[in-house]
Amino acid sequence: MSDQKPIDLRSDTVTKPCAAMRKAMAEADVGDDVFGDDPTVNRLQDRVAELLGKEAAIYVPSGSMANQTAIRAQTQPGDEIIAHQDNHIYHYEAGAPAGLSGCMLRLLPGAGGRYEADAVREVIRPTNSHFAQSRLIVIENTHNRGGGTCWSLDAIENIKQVALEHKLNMHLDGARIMNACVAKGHTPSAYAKYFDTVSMCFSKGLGAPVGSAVAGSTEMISRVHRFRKMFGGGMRQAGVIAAAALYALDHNVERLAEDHQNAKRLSVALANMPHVDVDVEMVETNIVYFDVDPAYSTAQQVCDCLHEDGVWMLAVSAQRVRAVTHLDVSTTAIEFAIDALHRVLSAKPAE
């Protein structure tokens, strides 16, 4: 590996705050947020509520806590949550729907992390003492394991109609909702209006070091607030990190389009390389998945060889690799990564 700084494409969570963001953090007005006295946190919460067209919002430490407090606020033990089989709440939140809320998951298939309204209708449980009760529908937008894919407003609206017919609530796991908005040209509130709760993350493509938010009605966020405390998410002088989230919303939204362009550039280059398979059409935002031919090598071996060349990607299964573009990866860095992939894929990695 050369002296060049590594090009880290493992995730958009690896972004580091820039000097201007650090300055905003250092100068933030703070108070005790558990008492509701932190002016910067309050300003962020008001900003998020307005952005998403909701009555209220609450700042939480992580995306997982955002999702799980929203789930806990809308369910009771023994309820069933309808979600995609590749959703983040199922794969990457440590079994929290069961562990924290006592809920079952009814998982639906579908390309790109998306499913149809008819599929939801088919799995809703009858109101009968023998069955778990269908209570909540969860949609993830953009969809991580789907490859950063975006939901259409029409598809969400169709599912919302089913939810209304059966008196189900809806939660949007909008960790990367701003990527969806930039990619599809929708406002955040255009997506959020269909949901009872919406989570969004500041520490991914937006580049803040920590934090997420949950938005909804005043009554709903009051319940989320209680479960934030129960789950250990109450923070004190949190304005120092809330200031970073505010800076991100002011400066790092429109530039997400650059990440999307870099991801597309990477996927197109991969499509012309040997020993790998990539679906270029599925690359809508900043996430690229590609599969390594098992006759050639494994995903981990390819990643190990790339790592030696100063490019970091993530093996997510035996043959699948994930690369995520973000604000710390320039177009020049992507070209370097493409060159490294060419070198690695030109000869079989060492056994």
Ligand code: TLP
Given for the second form:
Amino acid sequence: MSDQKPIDLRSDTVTKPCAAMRKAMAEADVGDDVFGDDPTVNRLQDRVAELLGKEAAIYVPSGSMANQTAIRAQTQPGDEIIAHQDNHIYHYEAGAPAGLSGCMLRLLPGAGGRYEADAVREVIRPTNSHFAQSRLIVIENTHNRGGGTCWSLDAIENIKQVALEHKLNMHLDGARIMNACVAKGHTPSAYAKYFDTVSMCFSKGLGAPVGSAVAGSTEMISRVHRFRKMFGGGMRQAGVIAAAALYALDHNVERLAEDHQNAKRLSVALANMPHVDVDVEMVETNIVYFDVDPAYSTAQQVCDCLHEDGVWMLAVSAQRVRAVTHLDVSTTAIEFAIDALHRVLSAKPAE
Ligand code: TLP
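Follow the form predicted on its own with the form predicted together with the ligand, if you could.
And the full complex, kicking off with our chain again.
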């Protein structure tokens, strides 16, 4: 039996701050960040700008606000944003590109949440008053719905060429950029250099309770700053939570490799279980998707049975289940989750 119950694999957003992180939060120097007076927020912003090789960075409450303030700062109503059809900005941000920026999305297919430069070239609109104006390319790395997959620098570089040819901006949804860096051995700035804006989250695998950031040029970040205020994201004594993000950057980056190993271990075990299909090769970081054979059961049924055993996973569609590893799930807990999956999948299908 694992001593960690429940084993919550629904998302890496569920982590709770450890005692040392809470201590750092309790001891944080604070000020009013809307006045720019919070020394801990300022320290975090400088740190993120340096990490990503950008002039400036801004702390925001969530990954969604990071993406949406960056989009708003680089577009006008009627513009078109080119993105993958499985991107977070399209599926999980409540229609915000349309709702907050008045933009259309031009969505591209591609395995693992990735697309090719030629596909981008094909959908760029000519300058003509009939058409929406192609304005911004969005890449998500790691790619959540794609399976925690990583983009290669070469693939990004090829897309950057197209962006330069057509004077398009590029935004990186880097909610899990540190997972990509740890998995591929690249520095954050090696990825970030291709982008006008980069978002990153502290409240996913890095284990902070709240917060994300956007980095870019000084001019761009001052535009993002304005939209952060407009969208209601100006915070006051935010140093209390920024301290958790700084703690996370100091202590929780290298350990992401353990989450990746645990995800791999889970996927390899799933590959040998009945009634499910998993692509082990796609598991590069901390996200595992598997499909339940419809002749056997549904994703929700499997998750309900696992739940009874204290293992929580997410049914993301009728047949697809997601499991995400993170710092509150040990290797022992993963072994327990594997045992629970064995038990559930060996049982007769539920009526
Ligand atoms: N993703 C969440 C859910 O919204 C699906 C999760 O559990 O994975 N970009 C990416 C790639 C994300 O995966 C997420 C969160 C966000 C942005 C948004 O971050 P928050 O939840 O802080 O707004």
